[in-house]
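Below you'll find only one chain, the form predicted alone, shown as structure tokens.
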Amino acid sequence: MRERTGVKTLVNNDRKIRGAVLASGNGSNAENIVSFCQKHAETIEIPVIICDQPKAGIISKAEKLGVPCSVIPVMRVDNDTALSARAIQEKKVLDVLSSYNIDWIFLAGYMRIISVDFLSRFADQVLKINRVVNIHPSLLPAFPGKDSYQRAYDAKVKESGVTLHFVDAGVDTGSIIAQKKFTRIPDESFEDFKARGLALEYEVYREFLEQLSKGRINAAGN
């Protein structure tokens, strides 16, 4: 795992880390995270998964993993009340997180921009980061936002990859924890291109979780 600074910061791990996964889609990354934590249950655990899409694949995966999944969608409203609807949804999410005493958030394909107020609940004044982590399917700062694999593939990049980063108020602008890259194979399909990226996503997240479970992370930022 390539780290931007190589600086390690000791995390207070006097007690077991309690994390929650937030997901919106099929849930392969969420499954990867939960499976890792279940194998390291003495130091890190995922007692709850939260999903904002009632028909997402992660819901059935959570059941198979034996982890409760709270489905908390944003109610569809007109533009005048959209901000309030977002705030209501986030409050419900925070209520669930509080009930499980969650101290870290792991985003796994969670397709929502998290508000500053939400992030402030997980601000770590010692580490100078928010304890909210996201995996992004590109070598940031290239291709932030949605459809990053497709955009990179269409741009015919010679090299692509994935980025694990702390979440801030911007869109994929938080401090980078680690990046891994792969070289594009001539004439490969988009499906193969994306599959190689996904494999790196799983790898990078597991490596970070392993360091976190040992009480050490790269929190120095860029």
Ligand code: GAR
Contents of the next structure:
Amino acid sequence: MRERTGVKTLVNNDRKIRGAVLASGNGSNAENIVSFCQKHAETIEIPVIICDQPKAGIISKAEKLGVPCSVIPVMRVDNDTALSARAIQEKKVLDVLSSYNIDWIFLAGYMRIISVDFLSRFADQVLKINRVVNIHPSLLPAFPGKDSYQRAYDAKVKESGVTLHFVDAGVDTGSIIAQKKFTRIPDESFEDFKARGLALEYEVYREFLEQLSKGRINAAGN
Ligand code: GAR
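Switch from the form predicted alone to the form predicted together with this ligand and give that structure.
Full complex below, order starting with the chain above.
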């Protein structure tokens, strides 16, 4: 397990925190984040969700939650390279974020690598982190990248878990805010294994948001 940052700093909380959720899939974490913020609307709000997949479940969930969802896929046109198509998509995402005056990004199953240029827009010189947070479905540094529950399950690990971390230029390498573990139950199905992990993802994100909404970053996770 990576060493935790141990930072415990007051956030400059003169105004309400304005976060955006970025998601690519089913959106259960996005729903969890928005529901939490709607209950703590005096200190933290999510005025927009951004999704890069036009058929993702999060789009209908956002509608039910009453939060606008901007769908911004990577569109590759004739002369574009894959790289420029990704840069164009990110630019559109940044434009939406700036139109909503967003200062925190909550990644919730957003399956894209965020560029260094994007991260630099959310660099916090005081906290010395990027104000971009990601939930990852493993005990990092174990099983970074995609399909982490599946790979941990297939590897028959005795213990798995989830990690909330700040995002840096690497893939799932940013400083850890908090981790939660669960023990594998012998003979449990993959679906049950994953469901137990997801429940911990929601818990860990809510605990972080609670700290943040009180004006505190508790990177030590306690
Ligand atoms: C979650 O398990 C999340 O941790 C994972 O995608 C899932 C999204 O589920 N994220 C990653 O793997 C990022 N590397 P959801 O759409 O129901 O929130």
